[in-house]
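Shown here is one chain on its own, the form predicted alone, set out as structure tokens.
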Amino acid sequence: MTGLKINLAKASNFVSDNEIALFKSEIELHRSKIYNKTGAGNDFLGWVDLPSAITNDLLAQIEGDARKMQEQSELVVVCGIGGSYLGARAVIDALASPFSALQTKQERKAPLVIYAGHQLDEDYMVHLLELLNKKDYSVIVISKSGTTTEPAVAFRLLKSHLEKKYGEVGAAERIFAVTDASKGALKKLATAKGYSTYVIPDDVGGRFSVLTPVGLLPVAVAGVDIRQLVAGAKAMEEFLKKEDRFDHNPAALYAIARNILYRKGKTTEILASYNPSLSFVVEWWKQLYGESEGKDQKGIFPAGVGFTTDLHSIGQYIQDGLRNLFETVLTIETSRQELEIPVDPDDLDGLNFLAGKRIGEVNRMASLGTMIAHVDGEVPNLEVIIPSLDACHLGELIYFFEMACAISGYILEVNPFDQPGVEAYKKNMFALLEKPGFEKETQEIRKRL
């Protein structure tokens, strides 16, 4: 049994028990496809039993390399894009102090993890290299092929900078590559230079890879207990596999509810959180669902908001705008910290009615009030609840969203594990940059410009 729960009560006007019951046989079929690995994209179903397959030897190796980086570096740069960095950043940001960048390494008890290769902004890279001139640092480069443009460009710059700063041998001791087991440009370079390497499993796609070394190595460097993260994911894996009653299985219920809403014209799902530490969990979720479902002119558009902040910006649209929306609210039952609102003798702000209440209680009432208001405004609300924000429950949440995504994609009748549309912009970019082999495409696209 796990601590995660799903609450569909605030969508009951839109999703009935009878409608859910109609999915019984379909869910049984899709679960069979997933667990027997017979459905579309079955060569990328390695994530299904990944948590229980992670060995103690692998965890020990990751922890050892993480300690090495912690000892020699004040900063660790994670160089990757999409699934090669979003999952790790989601976990790290969720569990770190929001002001960790202002803390010393001793206060953090771990290096500050920062990111490169997730975009192509020139100013960002100049400022990053200027910072790295002043700091001891290591690099974790994550790429299956080693040729994805954004991380490949960033890593070329970082590798050059490291070798100038520490020498070729010293740089090699500070570079850790997570890549293919046997092929690709990064694997070839890592072997030639003697970098410490980890394998991205062939049967795990990038957006499902947070529980591989892709996510576990950066997370361990940041000081997170990866054994607890994996334990939470393993508990959810075992629970969801054992719970074959579809109406008691939270991943199945979430997948069913969102597809019922989609068929009723609710084509945009907003993942909402009242905890800013979860902002990159939302970003990871957006990639997971957007890349998995947005195919064949179909799919629920994944958006994200941070409440209560965004209630003062796009809250008006959610309340009164186009009614093609539904929300999934991430709720954390217990805060990690406690802070009460004090009494003010003058009470000029009129807030003494809140005196003695914890800020977490006020935040929870804001959440409940908003959900009721949005439901009244015909925006159904689903709620995913975890008891507390810690590594174990984050592991549960990650695996829950992955399984629900697979089921939902099959309900939608798409392959949830490929991403053919991602290649379109790359072809155009390579043509515009006159990459060898793209001469014909270069001529054609320049006519269009």
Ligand code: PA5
Second form
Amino acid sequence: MTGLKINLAKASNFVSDNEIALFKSEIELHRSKIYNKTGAGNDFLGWVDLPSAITNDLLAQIEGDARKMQEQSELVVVCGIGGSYLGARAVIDALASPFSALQTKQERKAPLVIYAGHQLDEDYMVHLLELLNKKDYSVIVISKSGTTTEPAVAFRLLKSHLEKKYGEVGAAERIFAVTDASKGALKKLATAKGYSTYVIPDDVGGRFSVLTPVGLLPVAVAGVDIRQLVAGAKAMEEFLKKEDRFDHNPAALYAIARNILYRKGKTTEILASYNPSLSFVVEWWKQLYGESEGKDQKGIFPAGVGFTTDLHSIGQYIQDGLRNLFETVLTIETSRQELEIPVDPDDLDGLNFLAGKRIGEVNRMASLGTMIAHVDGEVPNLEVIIPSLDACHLGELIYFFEMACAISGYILEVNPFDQPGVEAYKKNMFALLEKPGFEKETQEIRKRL
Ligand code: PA5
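Given the form predicted alone above, I would also like to look at the protein as it appears in the form predicted in complex with 5-phosphoarabinonic acid (PA5).
Okay, now the whole complex, with that chain kicking things off.
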């Protein structure tokens, strides 16, 4: 049993028990394709048993390198994009103080993790290098293919900066690479320079890789207990595998509900959180579902909002705009901190009706009120509930979303594990940048400028 629950009650006007029941045999089929590795993309199913397969030796190695970085660095730059960055950031941001950048290393009990290689903004890189002039730092460079342009460009700059600052040997002590076992430019470079290197298994795609060193190394550096994260994921892995009653299996239920809604014209799913610390969990989820399902001219468009903030902006659209939306609300049952609203003897702001209540209770009432309002506005609401925000429950949540994504992709009849669409922009960018081998494309694209 795990702590995570799924609540479909606020979608019952749109998703009936009878409709769910029609999926029984289909879910059995998809589960068998996933566990027996017989479905589309079956060479990318390594994530299914990652939590239970991860070895103590690997965890100890990650913890050892994390300690080394913690000792030698005030900052650690994680250099990666997409699946090679979002999972780590999701976990780190979820568990850190929202003001961790303003804390000292002693207060944080860990270096500050910052990011590079997730975009190509020149100003960002200049500011980053200026900051790094003044700080002791290490770099974790992550790229499965080892050839992705954004992290490769950023890493070239970071490597050169580190080598100038610490010398070639000193820099090699501060660079940790996570990449393919044998292929790609990063692997070649890491071997030539003697960097400490971790392998991303061949059968785990980027967006499913958070429970490999891709996610675990940065998360460990940030001071998160990776054994708890893996334990939560493992509990979810075992629970979902054992729970073969499709209508008791939360991953199956979530996958079924979103596909029923999609078939009724609800083509955009908004993942809503009431905790700003979950904003990168939302970003990670957007990549997981967008890259897995958006293909063959179909798929639910994954969007994200942070409430109550966005209720004062995009909330208007959700309540009253085009009715192609459904929401999935991420609920954290218990806050980590407690804060009561004080009594004010003058009550000039008229808020004494809230005195003595916790902020979390006000947030929960905002959430319940919003769900009811949105359901009244014909936006069905699904709810994913975890008891508290800690490493173990995040592990459960990650694995839950991964399994639900695989099932949902199979219901949608797409291969959830490839991403052919992300190559199109790369081809044009290489042609425009005159990459060797793209001469014909360069000529063609120039005519279109
Ligand atoms: O999920 C994916 O496969 C992608 O988002 C990749 O993670 C992303 O493009 C980065 O690729 P790589 O790790 O090869 O640099």
